[in-house]
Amino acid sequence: MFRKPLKVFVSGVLCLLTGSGWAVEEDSAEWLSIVKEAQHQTVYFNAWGGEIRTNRYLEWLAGEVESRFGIHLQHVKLADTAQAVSRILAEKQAGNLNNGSVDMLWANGENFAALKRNNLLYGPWAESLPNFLLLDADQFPEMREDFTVPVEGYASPWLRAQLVFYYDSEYTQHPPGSMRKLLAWVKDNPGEFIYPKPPDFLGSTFLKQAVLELLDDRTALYQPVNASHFEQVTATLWEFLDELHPWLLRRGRYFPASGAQLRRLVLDREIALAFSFNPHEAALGIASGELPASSRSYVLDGGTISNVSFVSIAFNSPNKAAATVVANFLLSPVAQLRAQDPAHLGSMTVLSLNKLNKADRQKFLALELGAAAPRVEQLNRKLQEPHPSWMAAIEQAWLQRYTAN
Amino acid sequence: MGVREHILELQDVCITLNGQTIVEINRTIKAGEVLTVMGPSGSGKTSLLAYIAGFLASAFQASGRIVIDGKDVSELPAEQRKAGLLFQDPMLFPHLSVGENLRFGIPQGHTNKQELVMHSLQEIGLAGYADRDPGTLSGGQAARVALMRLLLSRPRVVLLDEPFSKLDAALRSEIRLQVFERLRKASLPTILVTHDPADAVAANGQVFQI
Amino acid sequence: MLLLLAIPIGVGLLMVLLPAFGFMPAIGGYEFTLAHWRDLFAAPGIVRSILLSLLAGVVTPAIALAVVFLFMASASATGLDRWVRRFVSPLLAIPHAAAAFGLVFMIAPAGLIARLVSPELTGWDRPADLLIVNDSYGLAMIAGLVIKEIPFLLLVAITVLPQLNPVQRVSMARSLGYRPSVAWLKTVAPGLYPLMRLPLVAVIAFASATVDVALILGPTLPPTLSVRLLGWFGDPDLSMRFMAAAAALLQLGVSLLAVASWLLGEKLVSKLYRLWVHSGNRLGGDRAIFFLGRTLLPGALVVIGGSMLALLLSSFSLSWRFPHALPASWTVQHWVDAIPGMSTPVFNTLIIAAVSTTIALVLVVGSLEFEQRSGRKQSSAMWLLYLPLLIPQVVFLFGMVIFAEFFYWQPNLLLVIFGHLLFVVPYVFLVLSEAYRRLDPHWSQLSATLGASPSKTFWRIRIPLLLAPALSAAAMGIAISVSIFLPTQLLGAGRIVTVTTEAIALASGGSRSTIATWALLQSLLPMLGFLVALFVPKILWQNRIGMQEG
């Protein structure tokens, strides 16, 4: 197990602290300051908990912060980030202005959109964490934007997604590497693909994947949508889609909730490819049973969509000050390394690797990932996710279109 | 037993249903008496008996006043009347013990009750029947007990609603026998529901018809 | 007690009304209008999600009564009577979406009966690319519902049926020489029917708006109008929350709409029903009636059993792909994962259905013995106390969120508890008070004129003698409480875990042996309410003739 005491962590703000950029004093003592009253604060933290990993390693965190800080975390198991959502905005509704059930909570893309968009945030907090310069943000200019929207420091970010392909290697060796080889190759192999219904998260990465892969022309995306050239900028998706749906699993009459029904359906040999917004998903899924071990992963030849979770404080959390040290707490090399690491989490760091000492960074270039991870240079082929107002849109066309009446 | 003299008047008695008559009786019933009712089914013979035993449903109007020993019990609740009732069937409570029945209707405060109990057994041929489950017992003695139990309660009336009509006609007499006989040694005063004539012969006491 | 549980639906639906109207300043609702009718009626296979939820509610009930009466007809007082008897109940343990998880896993082209005749019968090495479990007309969720509904008839058949002296009836009929199926259809099933009424139309309700049997076994393009709706309330665009309370009001309306049409359809059948029983025919069917009666219902036991069998081989399994029928390496990993994590949810689901049912008896009894000390009939108003099974949960629970924390009730667990009370209070209140009512009064009466008080009469003698219903009752409210998933979850802002909300979250993202094992462990403790109040008065009564129940 890999824990680290105190004196690791006050020296990594040490030395951070004597780096540039940074305003030393004041910060310094306003930080100590921060996670003095953070002391014996309870932090819910809101966070999907649909994973028994990310479950267990919010268990960790929560010792970690308590023996840390003297923070109690409790992880508020959500099926779905919206209900959180709902929350805070009932407790605004009533006029709960100041001592908010909801203190942190995991949220991206539309979640995250609607909570900044109706003040529901506290911030800007994130871009002041002594951690936040681990990011590296001015390199990776991910680190400020959510779906495109900027983030201005009303979120932290925690970990980073990529979408990735995986396949049942004992059923195909050569899995398609782009989004027209995939149409040939389903109609080589009726019935072996599908894809979660949209507005299911990872349905919907799948569609913008679609148009992004499809478009010679991109600009159009990374823009809010508008009516005008919203058909003429999806025209070849649908076209896209209409032509591979009668080679879909069920022929396009059925399409499964999430991803966590593409990897029982690649168990049960009913599919022999399927996707993830976890790099390490087949690596995983193989060490708990959920994936035969001839699963293989792959990134598509144009690169894929990736992206980066933020974590984000209520404006009405009683527990700011111990929701920020936690937050910091996650940017740390402890606490990312630990995601990385395919025996706990099995995420992608967030951490800018040149950025850290060289013992953190050996420690992180050591993790073993094992045979089902896609290759590490393939991981650098990234998409950027499109203005979330698209996914909105598209889900909203998808559903007009393949929903019988 | 300690035997004491208890009197039931029943004055302008009177109970409707709907605005209509059914019953209406005026009579006194001294100690050890027994008042035969008798009419045909759903006369309303049953309705003077829960009007007098104190549970008449809301259903029906009574008027009148039911005087126990001189006093006027008519708006007392059922429990205070002490007006002890058998139906057609002994009902022993499934869930307690032969002793256990016996013993629940014994009044509060007194001081021998499992004396009393073994005692009460023995006077009628039950005796090492207290810790027996009342449904093991046969017709006759569950009859037997039933009455034990009334008794036992120190009831000042006694109200019989039909109970000999569920017994066959070689057992039917000799409880029936059995019955009068206690009641009249207890110097209880009695009505009797039935449409058995051999019943009202049997009470050997006045007759009303209705 | 009535405005206690009705003043929050109330309140409820009113925070829903609002909305769906066009009014909800947090989000900038400031004009009523009728435009998120307008956007309503305009969403894609908004006629066809209705229909589902009418059909669902419709056949549903249909089916499991057919079940249940066919059954009672056929085998009362046989040996395979008192056989169901006893798994019944326990049998009503399993909360509908567990018990979804197992049929899915039994009939899915993938499922335990596929693997069992593959490859060798059927030549597959891969799955049947078949749409068996979540199909376009909602077939496979109604089979759900109605192996679900099928224990819970038959228990509120069995409970009321003794008022009936059905001995009698059906040896009046048969010595006017009906045979004995037959007799019972003709004598003691329209007398039945009228003590089903209720317990039906919360059926109807339930199955009309049901949320998680139809997410997991229900058509996906549309889905169902309640999990569209649910949709619609947690959609990340808030601005959807008028539309969603708009779809709360027509949910609602939609099973009203399947409630009044079951009624109508009552007066129909029972024109054709009493056609037949008059028509004098006494042998009619008799086969038929046997042989249906005697497979469909155990038949419907024995798939639920099987499902629980899958999921049981599930929580164990390394690996399973198919066609295995049995997974290819064993582990006891699943429960091992779920053991540290158990603590706090059992015990919260513990407590929470401990209090809520005790407190959900207190009322129940109280007013039940009420009525039979004032003597007064039941009032008409206790139709208030089944609607929070007539209301879909979303419609009024959202509303009452926002009501508790006008008052800056903190989410907390006594909060939940009184969200429980809602639910738990009419299902007790169902089982007991037939049992209640039908007590003989003899026994109280008897026991007055002995001098008893009216407490020691309730103490000494109706409590005893209705100890084996009370407690079906409360093991009816303790199964409620735990399956309970959106009361806990909003009220409790998610900061109250029980197995339930576990076991929900875990079904988003786990694998299925994960699904398996908090499926199984969220029976479990039901189950142990069920066998307490099976065996208890056994026990007890081991030595009491008159309380053994036929």
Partner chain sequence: MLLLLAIPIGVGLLMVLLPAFGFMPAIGGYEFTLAHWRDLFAAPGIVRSILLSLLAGVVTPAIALAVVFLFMASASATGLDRWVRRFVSPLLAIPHAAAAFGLVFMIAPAGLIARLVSPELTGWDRPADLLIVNDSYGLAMIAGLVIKEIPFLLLVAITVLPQLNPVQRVSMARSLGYRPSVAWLKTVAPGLYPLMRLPLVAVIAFASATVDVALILGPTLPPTLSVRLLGWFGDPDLSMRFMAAAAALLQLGVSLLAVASWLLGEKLVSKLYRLWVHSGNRLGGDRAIFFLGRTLLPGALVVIGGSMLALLLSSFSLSWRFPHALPASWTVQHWVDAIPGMSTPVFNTLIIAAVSTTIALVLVVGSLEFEQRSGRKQSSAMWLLYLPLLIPQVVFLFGMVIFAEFFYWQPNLLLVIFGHLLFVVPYVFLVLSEAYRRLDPHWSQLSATLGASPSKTFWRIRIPLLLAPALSAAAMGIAISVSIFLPTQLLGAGRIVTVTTEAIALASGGSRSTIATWALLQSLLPMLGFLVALFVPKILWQNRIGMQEG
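Positions refer to the first chain, counted from 1. Everything numeric here is computed off the predicted structure, so don't read it as measured data. Compared with the form predicted alone:
- Assignment of C-alpha atoms to the better-fitting of two rigid parts between the two forms separates Asn99 from Arg269.
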The other form holds:
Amino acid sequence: MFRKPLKVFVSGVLCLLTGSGWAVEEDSAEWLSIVKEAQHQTVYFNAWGGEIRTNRYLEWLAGEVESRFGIHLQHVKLADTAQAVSRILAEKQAGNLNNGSVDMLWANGENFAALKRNNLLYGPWAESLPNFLLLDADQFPEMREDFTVPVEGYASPWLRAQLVFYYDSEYTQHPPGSMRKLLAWVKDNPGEFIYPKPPDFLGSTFLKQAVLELLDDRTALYQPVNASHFEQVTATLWEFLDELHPWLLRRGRYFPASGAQLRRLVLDREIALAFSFNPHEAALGIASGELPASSRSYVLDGGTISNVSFVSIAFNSPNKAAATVVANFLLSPVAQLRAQDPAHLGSMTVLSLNKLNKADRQKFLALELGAAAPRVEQLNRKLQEPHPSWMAAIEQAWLQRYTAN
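To test you: the structure above is the form predicted together with its partner chain. What is the structure of the form predicted alone?
Next up is only this chain, free of partner chains and other molecules.
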């Protein structure tokens, strides 16, 4: 049975099999034995199910790992990743150490931190994946850090994401380039902006973006929340929101539940400015008919929050071999190309193009992102995610402040 983490193989030749889209070390008998063991195993992949494009991508993934490796992948659709975290913790407390119901899960921020803190993760294993070599993690340290928390091999990168704003260019040609300019813009264009209600991830990210921009000294945000100075650190955020809310759609008395509802509001011309954590949201929305063709996107002048999505394996997964093979395939050029293609998921690859062979690199460079996508140089303006404890604390304070009545 597959129990121990993979050993790191420093010898051997990396052979990129572009036809199959994944990399193997030719002398790694252990990896090949894991692939063999993974056959006929079922991986219960617990991941957020609230976005149709992601769901379709995972349907494609299931078909690929079935045909390539004989692995059955079941997407367990979550409304909140904390559901899976609670299930794993309950199983551990009940003494279920080897036959858990969660194999692999998409967990970031506070959820990953909670899993790691409570020893609920299998590992370390991620840096032993053959395809991990395609990330160039030494050059891109974010591949080893999740919301400031060191990953230490307990999670494997999957996708990049970054907050971008998009707007209806038929309505406005000069969208605001900062949070303070947003406030002025909304006062000039009342009712033309809204954000999702926290704890929706996108709505909470908007709050984090605001507090990062409004603070002169961000140091505290990259440390665990200290209750004694929480109010001091967030004071400018609440002042900003108190002034902003009366000018929002329906005077801030209604907040949509998700990014999908934001797209609908833009399509229906109820609002002219929105945002997404997928840089290609506008291009994808135009192609699917979910956004007007006049939609365009951009990054705020001072940069926007960026992070890497990770997948982890539960400590008591009975299908660790198959979960490891799936995680490795997610890092293959073929899987990453489809993930970045606006015709499919439209996310951003975690691979370093310099690590790819010429043919695969050219496929990424040839992707047509369209006029609605932000410029590449804009996406270089990145802000680091705050410590995960800030997200939960800000969400709770927001709910108490704006939904108590």
